[in-house]
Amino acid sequence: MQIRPFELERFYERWEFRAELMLSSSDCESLAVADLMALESDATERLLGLGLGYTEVPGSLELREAVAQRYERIEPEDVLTLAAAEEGIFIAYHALLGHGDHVVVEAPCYGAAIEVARSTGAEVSLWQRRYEDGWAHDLDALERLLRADTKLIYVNSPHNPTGTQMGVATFERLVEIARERSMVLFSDEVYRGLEHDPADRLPAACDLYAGAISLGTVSKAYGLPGLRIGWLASRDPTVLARIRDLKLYTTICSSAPSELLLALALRHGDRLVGRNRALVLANLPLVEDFLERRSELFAWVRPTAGPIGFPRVAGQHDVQKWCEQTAEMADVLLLPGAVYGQPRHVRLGFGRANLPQAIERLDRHLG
């Protein structure tokens, strides 16, 4: 297998723990273990008495039941847990794709969705969305990309990095296209629940179409990336079995303490996600005010879902170098859009409690 360097994660590897204030985080405000334990009266006793042996390959029944409750038509046997959402992308692609296959990936997107697909030997076409079009989804353009050998379409909504949401009619037509052609629809739903208007929330793809795979995690909307567990949900047992077989060559099973904590968090999911959604909505006007005051430098399509946005930057010939200088001089970290193939943009994150301090620091730095 050959794969290109993961530029987004390499950038964070260099800067995430060096800069004091993150203004680019894709996740939301986190919780302490004690905060989770306080949600159920017997949680501490259960955690302290937990055996630290191996866990089940698909995840504990308790965990899979908790995941299934987040969907309309998913049963515990339709769930496969993973060592974070990243593993889900990796093993799903490598289980389902190979030389001679074709895959369409919505872009811009998290780099693994493109590069891991390429690493399988499949040919990858990008369903490109554009800032100039308001990041609109062009279904005609998508259909022009499809071929007889197209095996899979990858989409992500709510979307990283633009913070936009696919419309219901567009999503329903997308599902129809996949069903008509018997293609796998891989739906990255890690920000589901953070729609700024709950009325905009899409159904989970796995609930609408048996051939779809929904990717989930508690890293983003729940603010619990330290648990390092995600999941795939699908009503196609053949597809799920092929992915599970590959998991036996990667992580095999998950951390027992993380499984217990994750199941607990999911049982209280509406409360935890609601907390972070409220923080996102409180922070968004602060970001808008900052961008308006700095309109000579930034312009964006206003986000409608999730804790991130993707402004275009004016007046900087090398946006990545500018981001690195800002981190070095102001201790504020922005993510350069070059890691998404969009070198004129930066990703802003507004799901953290210290957002006001980060904006104030950046404002002072800009002078």
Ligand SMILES: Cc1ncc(COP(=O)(O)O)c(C=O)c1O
The other form holds:
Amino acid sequence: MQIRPFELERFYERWEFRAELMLSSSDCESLAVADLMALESDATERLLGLGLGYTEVPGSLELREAVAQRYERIEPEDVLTLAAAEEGIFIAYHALLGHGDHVVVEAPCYGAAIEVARSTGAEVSLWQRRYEDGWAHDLDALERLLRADTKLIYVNSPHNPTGTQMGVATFERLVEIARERSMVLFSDEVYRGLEHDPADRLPAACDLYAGAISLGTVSKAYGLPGLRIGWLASRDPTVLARIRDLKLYTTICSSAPSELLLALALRHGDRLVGRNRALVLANLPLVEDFLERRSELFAWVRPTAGPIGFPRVAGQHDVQKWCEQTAEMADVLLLPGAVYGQPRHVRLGFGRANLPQAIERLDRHLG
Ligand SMILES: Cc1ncc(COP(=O)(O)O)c(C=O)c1O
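Mind sharing the form predicted in complex with the ligand? What's above is the form predicted alone.
Complete assembly follows, chain above in first position.
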């Protein structure tokens, strides 16, 4: 398999645990195991008594029931657990795509969505959204990319890195386009629940269309990325079986403690996600205020969903170098847009409790 380096994760591999203040994170404030244990009175006893044998390939029934509860039309047998969403991208693409296939991927996007698709041998076309158009979703442009051999469309809403959300009418039309052509709609919904206005929440793709795959995780909205567990949901048993077959070559089954902790977190999902949504909403005005004061340097399309935004940086300097210097000198970590093929942009994250300190430090650094 030929695959290009994952530039975003390479950057974080180098910097994430070196810089003191994270100002670009796509996840929200994380929880401790003790916080989860406090959610149910028998949780500690269950965790301590848990056997550490292999678990069921698709995930325990208890867990798949808890996942199915988060959807309208999903049953436990429509769910496959994963070692976090990243595994889902890898095994879904490799199970469903190969030489001779064509796939359309929304861009900019989390790099795995493009590079793993390319690594299958499929031809990849980018459905490119643009800052100059307010990151609009141009469905006519999407339709122009579609071909007889287009097998799958990947979309991500709420969106990494722009923090924007697809409108419901656009999403419903997109589902219709996929249905009319019997294409798989691979819908990356890892930020679902963090819409700034809950009225903007989209239906899950797997509820609207049997040929869709919804990708979920607790890494972002729940603040539990260290569990390394996520799931896929689809009402197409053939698609799900092919992906499950590939999982037998990657992780086989999920981590037993993570399964237990995920089921527990999902049963209290509204509370856990609500806490992080409140933090995002409290932090966003601080970021807006900062960007307004620094408007000679930054301009953005205001995010409406999720804990990240993607300002454009004015001037001709090398934004990536500037991010690295800021990490070295001010101990504040920004993510250069170059990792998304957008070298004039920078990703900001505002889902962490220490956001005020990080903004203040960056402000001071800028002088
Ligand atoms: C859009 C998107 N999909 C998938 C992932 C992978 O998530 P996980 O950490 O659960 O593997 C990320 C992580 O940043 C992401 O932003």
